[in-house]
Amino acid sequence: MNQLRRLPELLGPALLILATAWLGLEVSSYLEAYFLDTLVKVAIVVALYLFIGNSGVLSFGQISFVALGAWTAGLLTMPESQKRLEMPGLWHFLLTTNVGNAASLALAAVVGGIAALVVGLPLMRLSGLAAGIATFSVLEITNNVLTFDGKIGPGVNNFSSVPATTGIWQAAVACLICIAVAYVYQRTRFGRMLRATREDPAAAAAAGISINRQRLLAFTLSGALAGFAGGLYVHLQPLASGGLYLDLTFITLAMLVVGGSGSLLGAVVGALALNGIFSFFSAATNTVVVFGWHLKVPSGTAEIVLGVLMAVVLILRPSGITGGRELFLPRRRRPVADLEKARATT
């Protein structure tokens, strides 16, 4: 019965997935690009709430596991022609070897969940600002590195020849298996007691609970998810380093914290939210139809508003959009005469 309880903490953000990709079929192919814009965001912010949400600990690098993943599948999958006339100085091995879109996603996730687990053996034993400034850290190398190291990265270029595979159908798909991870994470013991960790760190050291272990553990997943949907967005728009830093950690963090990093249901809302009005007022620049109004809005609108849009919400409601909070079935109340009967047989 607590199981049957406890399903719609998984239902509801699928349901929210499917509800957004059935949106995206049915607008123009124009809008459509958003919404698959707004799919692939939901995937990488879910891989930040399943570390930042159940430890708590601020990490301002995942968006470096999403760059490497990015990287990875846009190498594997470029043809060879291209990668030689635009890459010129890439190891043989990367410059000859290509595979396809299934498996270019997988190595992503591969990648990322490997660089996590490096980078988490000595970060994990930080805490508060220090673990922040050590995360934001690895953001700034890896962006260095894949900027301007020609050997291994697509320096300044952009990855403009990666096919573009990223369709509505698979963006949802890679949502749900996002969600899914997290979802069932979570409820493992390893979720409890990271979230344990979380709520009262000396109770729980004094419980047995290795705090370095369970945050490790849930920074690597959370490297391979945000790997995952690194491959997901190379493979939707051409993309170049630049794009994979510090406006996309702020924007993919805002959008957890806004929605309520507590709890799954909290990160997909945020990201549907905050990144579908971005994307009206980005589209409405230049141009969009509401209800038969010709609405227009000067550059800079989208950023304006979202900005406006993020300090009310924070300010009236701390915790997030949803609180913190997931979705279950109520609890079924016992009669009265049920419970005094009860009490009668004790």
Second form
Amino acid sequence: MNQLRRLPELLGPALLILATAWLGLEVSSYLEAYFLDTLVKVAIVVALYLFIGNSGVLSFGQISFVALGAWTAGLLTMPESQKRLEMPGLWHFLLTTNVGNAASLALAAVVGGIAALVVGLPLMRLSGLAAGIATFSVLEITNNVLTFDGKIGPGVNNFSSVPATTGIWQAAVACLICIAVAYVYQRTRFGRMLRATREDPAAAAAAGISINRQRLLAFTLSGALAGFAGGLYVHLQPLASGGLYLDLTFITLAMLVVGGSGSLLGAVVGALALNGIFSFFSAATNTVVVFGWHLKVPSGTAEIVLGVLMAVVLILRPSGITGGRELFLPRRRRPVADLEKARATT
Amino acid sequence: MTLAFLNLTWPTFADGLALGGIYALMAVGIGLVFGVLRLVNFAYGQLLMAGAYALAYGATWNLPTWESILLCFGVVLVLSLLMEVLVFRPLRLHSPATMLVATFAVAFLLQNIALLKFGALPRSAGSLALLNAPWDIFGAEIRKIAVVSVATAAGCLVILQMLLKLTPLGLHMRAASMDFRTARLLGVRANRVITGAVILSGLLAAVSAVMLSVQDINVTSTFGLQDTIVVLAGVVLGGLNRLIPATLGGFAIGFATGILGGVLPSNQVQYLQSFVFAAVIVVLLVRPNGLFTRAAGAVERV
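Moving on from the form predicted on its own, please list the structure of the form predicted in complex with its partner chain.
Below is the whole assembly, all chains and molecules, this chain first.
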């Protein structure tokens, strides 16, 4: 019974993704790009959620694993002739190796996960602001190296000829995989232990939970999902290192916090809502028709609306739209009433 | 005259001191607000940006230098008070993480408003550019701005310290940053103290904006952003809970950045950020509570 009641926790987000994907197929191919972008953002935000939401430690570094995943998947799928043309300084191994779409995504996840493991090993001892700044430093270093090192990627240029294999279904399935991983993780004892450390580190440690180890596990998983999402992203549009830096970090973090960082549903809802609104206003720079009413806004409006909206939601509802709660079927009331009756009679 | 080791020259050393001075001022600005509000203001860089745009407009309108500096101060102060009233005040009792993300939102918003309003092309804030000319001091060519920055920073810090130590408002501010609730119980007015801290922090932002705009004449919507990130790292590195460690942290990271920028060979100077932030990580691992603080107190839960 309890298991059944828990089902919407997974099904709710999954249905939202499927609905988004279905809508994306219905609209014109011009608007479809926005839906694809939204689905990739959901994958990134779910990756952020897996660590930040469950551990309560703010990390600004997850986007660096997205970038590493994007680099991996991009380099491994770009045709060799193009690589020779555009990145002459590339390492020989990277120059000659090519794999398929699915394999490149899997490898992106592996690279993201390994990088997170290596970074997390020393950093997971930190918490609070120190953790925030340390993970921020990781982002700065990754971005700096990826921007200037021509041996491991396009450097300051963007990935121009990566095959665009991320279609609606690939994006939707990838999102569902991320959601399933996050769901399974938070239902296992590891997820529960990490949540315990989030609520009260001292009590959790006293109960025999190794805070370091649990955080490291979540950080690694989150890094793997982030790498995976980065792979999806590079298969969607020509990325450059500047696109996987501060702006993306802020936007995705804001999505998580606005949705409600305490729940998987919050991560998905936040990403869908904010990116939906952002996409709407971006599309409106070229006129959109809303209920027969033509709307046209100057470019840049989308960012400003998003900024105002983020601030307003945080002020009015600091724990996010979902308040950090998952979706449940309503509890059956009877047993409680019985208990009260029993109490009253004794 | 050269310092024997590395290729550190006196001008590089002076530039390092100057950057350290400016970053120290920014660190105090961030630290003051953190002290009373427990809020890490990520939008601090956008205050600098607004100030720099004011200077650029002053230059475009051919205002005298002191008038454009005045304009810069006015814009930054108004903006920081607006931030306080519209965003910080309603969020005052929320968790630090929520407040931090809210300041992201503000930063993002202001940056995009600037982009929409002023465009992507840089504007020149050149009215003080002649300060980049060198002075000959004991045979070393030291840029005037380095001397001016160090002197201004030192002056501001001394004035601020006197303000905090000698005036009632300063006393209240120090009390509030120790323990806000107890301070309120003893009659410290929350709004007054917070507004005071925000104004001081805004003044420091304006001073930093003037100094930084001499070093970097091109004003874009991302002016001051990277500096703010580095200063935030420095502040946490030094120890955010007390003002003096925070200031020292800001100074140290500015000094280190300035020196490294001058010392690194030209094929490695592009990796300056990596070196600085790698050092940040190492220091945080060794002293998570701050480089310039005493032994660890209670664990802070942010």
